[in-house]
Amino acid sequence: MASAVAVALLLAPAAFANFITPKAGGSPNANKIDSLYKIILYIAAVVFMIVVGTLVYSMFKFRAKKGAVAAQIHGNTRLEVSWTVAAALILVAITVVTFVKLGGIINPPNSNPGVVLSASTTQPTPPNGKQVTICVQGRQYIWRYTYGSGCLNNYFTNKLPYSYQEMEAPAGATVVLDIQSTDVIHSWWVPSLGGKVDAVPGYTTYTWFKALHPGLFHGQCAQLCGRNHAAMTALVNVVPPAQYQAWLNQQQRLITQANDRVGALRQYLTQSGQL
């Protein structure tokens, strides 16, 4: 029975999906941290089999026998010279590596044609300057984001939308997140968009996605943050331009809803002598 599983899980390529591996397929840097991560995965399991191999081989060529002596060897300097440049050379070799998939995971691109952006000089940018700006804020046990320039600071005076726990987000654009936290560390991440960044209270820290397709992303706090760390999850939902500036409006048309009838009560409390 325990090998009629372990064959039938071997078989089923979905038990192991990003069982070893990262995340991918959401955005380029996230697909750049995958090939990288899979490069120096792989590059260590040939080590690996070469020292177990080379281990087991040993302990069967050389195993004690009746009779024999065994002999003193007291080095070997062409060997320990040849494993030395063979480390040296891997290290080169994932140094060259990461340092060419860096600028990928760390420098935007462009966002595709079509998609309704604003020029920003919020860090990190595409070589256009131009962006969508999503400010993220961590709270003891939600998130919250708030969409559009001067999210950081002019939030309330320009009535920004925002929204709790889900992100909406367009397809296609390169989409700049400024991370912030109210109280405790937290980490936003979303492994189909990228690798995680801290949110550090007094400090604010960035990352960006662009994502490649709509759809639904999920995503946790990966920092201890508290007794309900666990229930702090997060949600980007990824909709066409289209869709996304639609949200937008709609939640601005609701802010302003809301903001009518708060003025319209202090109105009416004012003149009953009530405030």
Second form
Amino acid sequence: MASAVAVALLLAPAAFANFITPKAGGSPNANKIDSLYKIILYIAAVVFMIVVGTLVYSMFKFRAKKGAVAAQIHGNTRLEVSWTVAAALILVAITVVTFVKLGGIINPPNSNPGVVLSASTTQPTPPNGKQVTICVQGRQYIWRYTYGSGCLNNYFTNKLPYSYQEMEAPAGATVVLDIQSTDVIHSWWVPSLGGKVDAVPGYTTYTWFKALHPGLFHGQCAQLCGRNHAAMTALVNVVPPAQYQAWLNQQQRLITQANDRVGALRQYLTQSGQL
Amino acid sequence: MAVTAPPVRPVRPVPQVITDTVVKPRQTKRWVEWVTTTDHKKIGIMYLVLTFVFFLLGGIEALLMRVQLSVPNSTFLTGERYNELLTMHGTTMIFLFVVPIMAGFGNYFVPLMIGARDMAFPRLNAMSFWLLLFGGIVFYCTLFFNPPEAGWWSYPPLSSIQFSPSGGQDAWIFLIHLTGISSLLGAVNFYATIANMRAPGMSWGRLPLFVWAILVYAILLIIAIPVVAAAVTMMLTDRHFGTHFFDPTAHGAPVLWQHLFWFFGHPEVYIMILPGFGMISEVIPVFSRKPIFGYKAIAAATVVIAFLATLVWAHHMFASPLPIVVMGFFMLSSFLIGVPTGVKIFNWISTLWRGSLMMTTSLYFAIGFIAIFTIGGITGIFLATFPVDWQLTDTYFVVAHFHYVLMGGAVFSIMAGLYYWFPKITGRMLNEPLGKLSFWVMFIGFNMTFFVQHALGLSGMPRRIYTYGPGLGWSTYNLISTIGSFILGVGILLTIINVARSLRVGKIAGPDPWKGNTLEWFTPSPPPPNNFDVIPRVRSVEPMRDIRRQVERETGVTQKTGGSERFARV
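With the form predicted alone in hand, show me what the form predicted in complex with the partner chain looks like.
Time for the whole complex; same chain goes first.
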């Protein structure tokens, strides 16, 4: 078994991705979480081998035999102190690694040169302060995205483009998400683009991603939000920046057209006395 | 040993209580005796039976959920039914099974192990049991109306009157109150008993480790239960009397509930596992024929775990709105708790080391427990590292982790305790081959069910979803997990069959079938109502061993036991 686990660990990055390591590859924060996870995994594997190896060995070696007498040992202070210290040292090591890696996980980097599309001052902020802001609003049982800075202040009157369930995002740009909920607690999670952030009504939470390449990323609400929680999926469609800009314009146009049609209908209904 | 006519003395294999059967005319019907009893042993048996029934109910709920998840887009259950089952499974297993079954073992064995004739407050003890029963009835009556749907953690606003209008949520609140009062009364009782009623000579340094564990269990309950009692009362007033503690639309704070709930909820985890640690600490030295390695370290680790257990609650909330510095604190405190837990594991293995292991079913479960709990402990380190937890929390990785700790940890230790103490409780042995079969089936089924759930979580499957689409890479793992869960169920069923069979035809155990270390083996099996006619003076952590040696010295005859020799390969 020991060799099987060792082989599994060696193959971890390739064949066993998503079996013993978290999803990654979409965004630097997800990748850094993944590498932190792997460091802990290697340490854990060694500890596990030692503990279970000793356990299994003693199970066979010290089985009651004729004439065997159990050694009447009550303890060994030096041994006990040393494994207490050893356990503590391992944890100190993991702590140090965690804090070394933490900066890259919580602080967004700058966008790639030339792909900055809009700027805002909402936290978290990349060093040059330029970012794409998308507001994520959880509600039973769908995610709503509003695009552009200032989206937090007013969802409707700013006439910002919005979409449901599927988010469009530009590749190479640092995207900051402002996350809110209108009803119960939801949790924003697209595994390849980083960790979870709860959407708690009454609070605004933040996360970010910087998609390394175009692609479609699957995610799902991760906090029980009611009977149809399983249906509250999310898709992030990462496209080249020019395409993103074109999509925004198109979405803006479609929304305006739809609003105009609704306005005209409302006017007609009001004038004809039906409303 | 050469038997050369020792000085003639009457040979008494094990010190026997002479008046173990008192014949008295039966005045009351048997069921009236059970309902009105204040005998800690009868109450203990009622606790064990009742909680095991709840264990089976919770297990059936789990199997129904596993059936639903076995294939993608299954229509076996609706989202509503699934959420109800999920809530009932969690609530049952925690409030109606693991916590009270530890109280059951504690009730039966704490007085026996410390050489007392009953608990300090026998009638209060009966009240604890009946409150638990009523709590369970209140909760399970919702099956006929609307079971709660907001999960055992019941986060508002989902559990508020607006989103969970049914009375099921109120029944859940009522259950928390009833079982909470039951646990509190039990805890006060345990504390008073252990502090005041120990046999002469049993100093704190000679307290059996199971009793240490129950003592700390009691203290943790006294710390944690009032907090959840307050929190669910606030939820109740939010729901019905117009307060807004947790209502974000009126400046209430849903995150406040999370803090209060997990301030209770994390000590609760140790409330569930520490008595299991205690049982393992009793079982391993007896079947290794060795003293426990590092008694003081294990007792101290129990106390340190309890202290740290009150400082780690927010590691359940790393995805909630919390400042990074707070997450850092809770990561470190959660790491710290790994140290005393590791110490215990090392001490158990060292107790096995150079022992003379009698491979009984009880020891099988104890060793299986160590292996499984080690995995659960190690995955705990991943979850405590908060940036990693952002990927893992609320996924099947967490489900796997806490089932390794609670199902593989607490339930395997309960099984070890059951096989160890059944002869004392009933006077009959459980069947060993059947027990070992049950162990292997459970062990395989357990790992099959829960090991792949780590992979499910890592490949992006969140918890608590009632169905999922094909093509996400989750289908195979889910099917394996479901098959495993049924194997696990068969394993548990084998032990139930074993118990049912042994109650009628099991071999007679005698007072001390295992050559035990602690005082419960000094009494006949089952013990008489008063436990001890004479309470022996305690001179070490292993009083029964001292007694056995003394008898051997005085009679020159090696002490036979009630039949455990045939399990040893001698």
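Numbering follows the first chain given and starts at 1. Everything numeric in this text was worked out from a predicted model, so none of it was measured. Rigid core: the largest C-alpha set superposing within 1.5 Å between the two forms.
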CA of Gly25, rigid core aligned, shift of 2 Å or more between these two forms: no
Note yes or no: does the Cα of Arg227 move by 2 Å or more between these two forms after the core is superposed? no
Superposing on the rigid core, I want to see if Phe62 changes position between these two forms - specifically a Cα shift of 2 Å or more. yes
